[in-house]
Amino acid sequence: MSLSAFLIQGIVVLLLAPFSTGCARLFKARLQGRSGASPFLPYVRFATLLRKEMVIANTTSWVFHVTPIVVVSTSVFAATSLPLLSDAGAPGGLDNFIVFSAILALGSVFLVLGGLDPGTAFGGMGSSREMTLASLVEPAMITTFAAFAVVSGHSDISGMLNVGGAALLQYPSLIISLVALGLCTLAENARYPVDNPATHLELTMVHEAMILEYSGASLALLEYASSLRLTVFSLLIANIVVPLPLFSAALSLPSVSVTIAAAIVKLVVAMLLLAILESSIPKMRFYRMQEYLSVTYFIALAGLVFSLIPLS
């Protein structure tokens, strides 16, 4: 990937990022019978969080106050490495599946380490939970991801787009891992059912849990960090499902400009998918996502397997 499309790329999905939750949330509430909020709202949102005053616990140490940083990091580094937008790989290989695996979990561990770090009863149930969940979705996603692999012959995502769109039909093994992979997005992401980001309950709530001791800035930087990890998701299934249009090293202003416009139209088509399936069906009991991530492996296995019997 060339330093003019690494730019491009990482500036249009960092600046898309609010704007996907924003549609995720007016979409639900359309269905929920509700006239919803502005999808530009989440910036409006992000900018009086950057200017409100932070209210640090006196028990908290460095953890505390590096774990904003760290995770909107790793969103970055995914935001900018993977073929959201550009179809040429990251330099060096960052678009490894297994890198990029690493790089989600590193955020996962400083999430979890700022959650336990204050102390508070609410941050270690929240910490707890997400590193039961992260213990078993990880796998997942690592087995989805190697099933491309293994078809595609690269270890890099930008090379497993040459087996999306219409050869996907020719690989019948990579929609049963597209199929996994959708289902670890939802739990990456903190979504239903695994996760309700709308709420407070301690009942429901794993996520949310960790970032309750969070405000001004670094709730804000948290809370980006969300949005824009949701639309690399997003965006990167698109792609695998729509692999074109996606601007080369060559650039051109309409070939960047169509890519662009093309984006936008996948984010809203997939934040209307997530609002049509958040609004169809219920929050599991913490209890049962054992069952619903042990589903999600065993469906990512059986695509790493059928990938490996070669077609007559």
The other form holds:
Amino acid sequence: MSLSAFLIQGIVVLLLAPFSTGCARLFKARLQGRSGASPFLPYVRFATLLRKEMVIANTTSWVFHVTPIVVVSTSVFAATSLPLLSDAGAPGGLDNFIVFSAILALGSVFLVLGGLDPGTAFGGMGSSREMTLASLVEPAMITTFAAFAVVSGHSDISGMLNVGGAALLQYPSLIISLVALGLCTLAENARYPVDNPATHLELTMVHEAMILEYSGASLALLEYASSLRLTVFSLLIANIVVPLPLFSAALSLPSVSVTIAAAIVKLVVAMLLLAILESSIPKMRFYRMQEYLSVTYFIALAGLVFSLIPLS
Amino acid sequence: MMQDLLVSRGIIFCIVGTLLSGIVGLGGSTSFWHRASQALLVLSNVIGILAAVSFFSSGADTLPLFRLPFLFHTTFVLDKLSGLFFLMTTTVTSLVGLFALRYVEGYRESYNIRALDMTAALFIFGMQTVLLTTNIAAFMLCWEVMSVASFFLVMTDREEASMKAAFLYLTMTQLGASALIAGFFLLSHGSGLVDFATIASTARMLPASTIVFAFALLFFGFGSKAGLVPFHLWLPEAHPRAPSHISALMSGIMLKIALYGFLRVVLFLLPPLPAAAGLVVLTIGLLSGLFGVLHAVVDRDIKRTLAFSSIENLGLIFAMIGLGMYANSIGLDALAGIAVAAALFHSANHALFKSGLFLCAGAIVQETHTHRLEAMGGLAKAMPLLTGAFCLLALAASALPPFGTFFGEWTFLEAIIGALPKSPLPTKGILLITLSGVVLVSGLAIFAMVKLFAIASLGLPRSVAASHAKEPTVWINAPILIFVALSLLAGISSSYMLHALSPALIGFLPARASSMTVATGRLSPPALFLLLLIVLVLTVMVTRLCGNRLRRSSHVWDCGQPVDASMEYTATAFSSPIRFFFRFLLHHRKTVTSVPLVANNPWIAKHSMSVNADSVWFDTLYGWIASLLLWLSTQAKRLQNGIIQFYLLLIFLTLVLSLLVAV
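Right, and the form predicted together with the partner chain of this protein, after the form predicted alone?
After this comes the whole thing, all chains and molecules, with the earlier chain placed first.
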């Protein structure tokens, strides 16, 4: 990928991230009979948070300050390296799927450390849960992408898009892997049925419990990181299903603008689907998570096994 | 020629200097003698590093060093494999020596420092020489110097529990050593003076059953030293009891010496083994990885957690080697090459990060006076530099980018996935099981390391001692920081190093894969490192520019009631989901006892919960063996009936029997 394609993708995805969270909230509100706020509200919220004074707990250490920066960096890393708008493949093979899942794990690790640093029971609870989820989702993620790697013959995610779209019908096993990827996405992004993104009830929260002590710019960074992560996952799955309007290394104005418009449409559709899902299922009890995680893992494994059986 | 001479002089200087440092340490009990001894140790090992590096740069395959006629006529030889492990040993030893300079002085009351320095030097000397020996008798002699010296090191603090751990260790290591001797003797027709090259050529003529039996004995011998499940019992007991710098050597290096012995036997001495042998190694490796990591997740002792993590890492390394052996036996040469290279690279990384982590643990224990994670906490505020290094080493141990461990595991997984479509059906199953096992273990390893770092360093101090902790001196911090730097360096240069460790270049599998080297795919570690760095710097800049700089310090959000350390999450609480999810593997027994506080009301009661986290192995496998042995010795006791004529008869019968056997 040329550097400019790299930059355009990074900037556009970074700008779209708050919009996707806003969309998800709007659709969810509409489905639940509320009128909901504008999808552009998160932009205002981030701007407000950035201007606010930070209140820092006096029990915290350097880890508390490092956390938001590392967490947002891992999301930005994913947003720039993956084939979200451009299918040209990142320089140095950085869109490798194992790198992707390890970078996500790095972000989760720091989120966990930031949650434990103030020494409150809330933070500890959220951290313990998030660490459990992250360490057990990572195997499922790698297995899921391994199926795509086996079928497409590429270990770079940009190469895996070759078997996306209409080609998925030639490899039906990948549809199973796609389901597993969806389940991983829900767990990685702290959505239903794993976590409730809208609650502050201590029994249910995972992600919110960890960032409870953050305020001001740090909180803005952490919330931005999570909406960026959601955007990255949504665009990634959308591109596997519909890999069509992506610009290549040779940039041209029409292709770039069409791709950006398509990306917005993809995001809106993905958020609508997410809102429908979140409005129709309940959250699972945390101590039943091993069922969810093992189901995810075994679906991923089934996808990998079926993709190894030659179709003739 | 000149370079060869310098290299061999350097290595001789290194070995002799290590031994001399022990003698200097014996000189007196003042801190002058201790410091002189450690300084000599560091100096000689730095020279050892330089010699090993220049050996690699000279490109020679083997370098004979010297010949000792009085020691079974053994020739000491350096080759690529032993050179690699020699480099690991000297690197870790020199940093550990630097650490011991001040660290040991803190324990003047509880340790006998003269004896400690001498035994430690002997231990290191044993590890260095065992790598260079080329015949059975000398190998076993150096092996025993290493084992016995480490036995004494485990009981340095002369406490009851340490004695117990040391004797358990001695039992296991001597069982292992006797299996090694038996295995070697099977290969050499009962002679101890045969050198390895001769064995390699004569072993091809032996019947297959003898080879397999010898392999089983040698695998048990080396595997029990490397702490593989189910021969791992001694490891989590003995490693944490030794002084921390010795624990670093035991976990970082001694386990690698066992690995070296195994590689030497499998790849150089034995003829090609059946595929089943590789599968056994793979299974045992994956089992060790899983058990090690689960216990590392749930354990509550800082050094025991690290010891369990060593079991996990050695398990992964043996799984890689097992898969390599299997792939080699069925003709998947590319996979075999990458698996062995990844195993070697992972062991080098493990030597760096695990030694660093044990040194961190030592520094923390010295400040907090406890091994229990539950009594620590709040250290990140008091010692930012040490906990920063601790955090980075824990990330390296969790196999996260941009550390070398990540690239090692990445290469291995990538190789498995690459080999999946092309391989026949049973191999596919084995590759899938390996893939699932390795990713599960590496996922849980993140949990274990985060727990270790976070519970020890974050939050509020959970004990008075932890709240008085302060940043250690630069002499303690510097070696740890060097370990961090080396781990990062291993990550950045990983594609170069993986290439250099490929079997063809290191000297394995000479007959079958002479030209094959490891290709590391498209991923470029420096690019990853660079992009991470750029993104981090940009984030910091943007936050600085846009964010409000005003900060106010306040108490935590406490719902109106002050929060104290007793409300924090502990190690037990933090790992409770994993303990619950894997309860069928961990067999922890939770007992809740209730004591009524008011006599006539059973509902007002004081509850206390305890989790029994003892290993299941003591109750099952080892318990059965112990009761069998006890029964046998009770039966044998009947011979001791006190009648002198009966004893004379027994002596006579023994004499007749031995004459019959001998003649």
